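Below sits a lone chain in structure tokens, taken as the form predicted on its own.
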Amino acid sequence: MIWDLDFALLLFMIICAIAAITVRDLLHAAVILAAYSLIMTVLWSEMNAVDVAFTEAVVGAGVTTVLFIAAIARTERSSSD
């Protein structure tokens, strides 16, 4: 394992997690969660868990993000926050 890479990935994951819960726009939150999932994919593959990394990439970054964006696109905004 490369400790500098692990530390950088942990730092980016924490930044993405905090940004996802503090951002006010739902579309931005969905994109940030996709980035979080991609960072998790890199972390899993760096730990030689390629099957888990592939599943995380397909489900976490792929399907879930598409479903979030589709759900956000079908809603209408009622406030101007």
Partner chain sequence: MEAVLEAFLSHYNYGMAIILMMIGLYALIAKQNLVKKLIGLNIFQTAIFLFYISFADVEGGIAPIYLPEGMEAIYVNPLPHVLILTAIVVGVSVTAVGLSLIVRIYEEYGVIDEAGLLKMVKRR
The other form holds:
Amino acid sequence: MIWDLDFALLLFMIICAIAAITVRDLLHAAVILAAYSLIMTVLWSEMNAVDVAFTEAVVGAGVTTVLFIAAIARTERSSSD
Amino acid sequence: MVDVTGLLPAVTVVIPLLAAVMILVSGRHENIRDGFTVAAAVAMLVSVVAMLPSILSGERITISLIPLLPGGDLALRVDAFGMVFALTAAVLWLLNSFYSIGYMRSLKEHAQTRFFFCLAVAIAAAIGIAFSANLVTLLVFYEILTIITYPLVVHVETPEAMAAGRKYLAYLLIGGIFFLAAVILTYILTGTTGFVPGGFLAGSAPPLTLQILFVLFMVGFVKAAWMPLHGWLPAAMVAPTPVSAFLHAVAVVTAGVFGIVRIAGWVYGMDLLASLGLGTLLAVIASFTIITASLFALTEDNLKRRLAYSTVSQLSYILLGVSMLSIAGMTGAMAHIPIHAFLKITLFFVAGAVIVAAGRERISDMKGIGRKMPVTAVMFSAAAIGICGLPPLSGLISKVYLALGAVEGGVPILLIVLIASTVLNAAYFFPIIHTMLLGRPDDERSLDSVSEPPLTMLVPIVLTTVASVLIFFFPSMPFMDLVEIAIGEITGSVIP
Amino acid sequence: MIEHLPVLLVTVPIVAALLILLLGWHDSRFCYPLTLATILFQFAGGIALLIEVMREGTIHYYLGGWAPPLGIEFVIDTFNGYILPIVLLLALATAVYARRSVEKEIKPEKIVSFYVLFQLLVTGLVGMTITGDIFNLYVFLEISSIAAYTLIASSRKPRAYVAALNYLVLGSIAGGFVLLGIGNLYVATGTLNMADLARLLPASYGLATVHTAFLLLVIGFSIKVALFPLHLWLPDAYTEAPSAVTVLISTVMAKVSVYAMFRVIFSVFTTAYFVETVPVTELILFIAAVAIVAGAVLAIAQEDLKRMLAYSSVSQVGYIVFALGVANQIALEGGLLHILGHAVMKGCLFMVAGVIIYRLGTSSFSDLKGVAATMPVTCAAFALAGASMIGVPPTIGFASKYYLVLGALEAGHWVYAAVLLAGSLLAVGYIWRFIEVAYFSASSHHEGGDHHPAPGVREAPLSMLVPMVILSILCLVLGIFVDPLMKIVAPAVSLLLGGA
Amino acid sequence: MEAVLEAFLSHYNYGMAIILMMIGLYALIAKQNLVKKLIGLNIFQTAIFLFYISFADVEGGIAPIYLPEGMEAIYVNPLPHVLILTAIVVGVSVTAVGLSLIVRIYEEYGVIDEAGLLKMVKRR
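Now that you have shown the form predicted on its own, what about the form predicted in complex with its partner chain?
Everything in the complex follows now, all chains and molecules, and the chain you saw is the first one.
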């Protein structure tokens, strides 16, 4: 475990999380959430949880993002907050 | 005292319940339905009377149905005091059944099936109260009685009736909650709730706890309509008259005072009550109620409401008797339960008869009505005289015992209360008698259409009056004998 | 066969759900009988397990033969042996009731998925009840929750979507809290088996991790059982869901959540922890008392039967949690009795509401005047179950109230006992709303004769009437035969208080 | 200073996980937009997963992959990983259900924020 790498990744994740819930464009928010999940994947594989990391890459960054984008496509993109 | 096990107490309670089911089933056919009411009333009376000899010989009939809750099984025990109540209720229910059928049919009331169903369940609950062997069973039947009489009270379904019904329910259910609290507290203090002649609470807790517990019980028995917790009773007068008769004589208020006497004699015991100073508390409540309620009655023009206040006042005679904590006082209290019931039901029957035959409820509208319905009016006068405590009616008996108790107990002030109340009774009853028999209607022809009520109503009126006279001449058969046994049970002595 | 029963109770329905899906695709008429048969099987199994437990003691079933701590085990002891038949009885009653109700309230093309989800919900709840592994509990919790969100949304009313989403959001927070709490427990002990947890935890009672876990789990389950300030999802969810779903989630799901809460608090943490280590009983009592009163007051204020019953559930949950706060033998007996009693009576009451919606299309009080004249059996069922809700003896509602007050007084909680009694009076306030409207309302009054039925409105269909009437009669029968019932409840409580 | 750094180093990822949870929870409760709520839910859930993975990690441990006979190594604890695999599946199901509900709500009411929804529901 390389603590400074971990630390940087975590920090970056927090930034992503805040960004995901603050941007007004929901499509952007969904993409940022995907990025968040990908960083999580990296973090987990670095923490020796390779199996979970793979799953998260597929399900968290993949399926979830697709679901979000599909839902946003059928509703509206802009958000008031 | 010998306890024997027998099935009859349970049978007595089940008979009206079965009848209730049959009434629901046969609701579409009026005659069959009302046949079930009468049949059940007869069967129940037979079953009660069948137990009488064994009770009079000093036995108690017990039956434990099922274990219910910690503190008490669902158990019945018929003792002499319970028999006093049960016999009163059984006899009066039979008469009341005929009367109700006549009344409801004459007025073409709606929802008669519901009416008779509730009446049947209510009488089962009343008998259950009379036969309860412990506080838990008493509580069960007491609450059933509360709930099942509600549809009777709101029978006419007018907004006024609904408001009265809410008041009725509020008083009685809040009372029920206090009763429940008292029962649970009793169980926690003593580990039992079974009635024991002479009481079982002595020494189980500090005096203050027992005093609070007694107050809980008193509020619990709000059905006894002691002031200032009497408000529900006059309000409930919106109900059809047979219901009023039922509330006032057969079941509800009687259940309230019955409960208080039970608590005094079989849970606390007179010695404990005396040492806790609770006799004084009861005496104050009872005296206040007797006088104030009589004064209220004076101002009422509506006959049924005046009778309601009269009931409030008369019930407190029973509390007064208990408060004397003497044998004579207790005797008077117990004897007053059936005596008052028989007299009061006559008065209500008459009030209902006047509604059916003449459509009048206000006393000022009844001028000269006695000329058209002589039998009814005479019976009313007789019963009113009885309530005042004049011979040759039963009212005198309990009054004598109460007076004796007051003197014996060395509290002459209670004697003054009794005398004052007799004067007040006369003051609110004699004007009615005068109006009915001797009054002259403002418009002579308005009475043309008035005649005696149908026989189904007239006969019960006559019978209850005759019963009151018979009780005066043959007091020991069987009520005073039962009271004597009951007194012997809780004090170990006999009536002087 | 009998030794594999625990696992069959979970696997058979899952297979059945798949079968329903496949056959239902072909012909949707297969769905209902299959569902009914499966739940009937589960019910029989539940009863068999209860008898087995009462006779032989706790049953351990190792999933796939792997013994804990490696494998997952199903444990049936006196506590969940008691809960399981309740769950399945109500599920069975709902299944019988559902057929007609579903035909009317759910779009035909969704009926297949309705039964599949129904099956999954029941199975998830059964799994929650019998599992001995705390993470497995979480998984089953989420399975049943997801099924519940979807079922609520299967209503034709668009508001149901909003209600379902609200429930989903709060339910997921609850799930997250539970998951986090479980993680903390694992950190503290290194095991997920509940029996092992109970054995290992006392060593680390002082740790902040354990306190955090306790807090998270209690808050998570409090949301799931809708304990008063956390009840916000409940009224909408219960009101907007299809009638059959309301019955199911208001009885079975609510009760299993309570079970899980009790299980975790008593069997994982033990009384020693939450009475002595972190003395929260006073706080729990206070919250329960507030829930009882506030729920009842809110219920009285409602203008719609179904919504009123929903708030009544908020109040009634308070009674059960109250037992948790008192935490002595008698009060807990009352609490466990109330789990059964409330399931039966609330199930009956919601069935009545569903039947009324089925026939009248509305459950708003203003539209129900004189409904007793046209639907006498339905209203009689309501009256009986309502009496039980108020606590009129000798119903089951009275028995549980009696035990609760007795327990509270024995523990010296005078004030709270008084609140409990007052709360039952408030129940009169809301139950009587319906009684007055249905039975004694002016519009039903006709001069000179009995009530006449309004045209077009008839008594409910038989398949809805039967489960409803049976449940209402159960309110009375269980109340009278409460003593034999206590022979099952008392050992369960002893087990809870004894730990493990 | 050394001790503080030590304590920080051994616990900072828990702290970070908690911060992420709080961000998610905040979005779940405070955000008006329903999609934002679900994004918050996702962040909340993954943060919990992070917490599990963090405590499973062992100083100097390696991934729990089978090693040939004779090689010794400290594995990280595999059990939380298995648990989280399950939890991820559960999480994505919840997200899917939630999103489909949002789509339905949008079809019915034409809005996906809470305030607007409240207005629409009241109007019906």
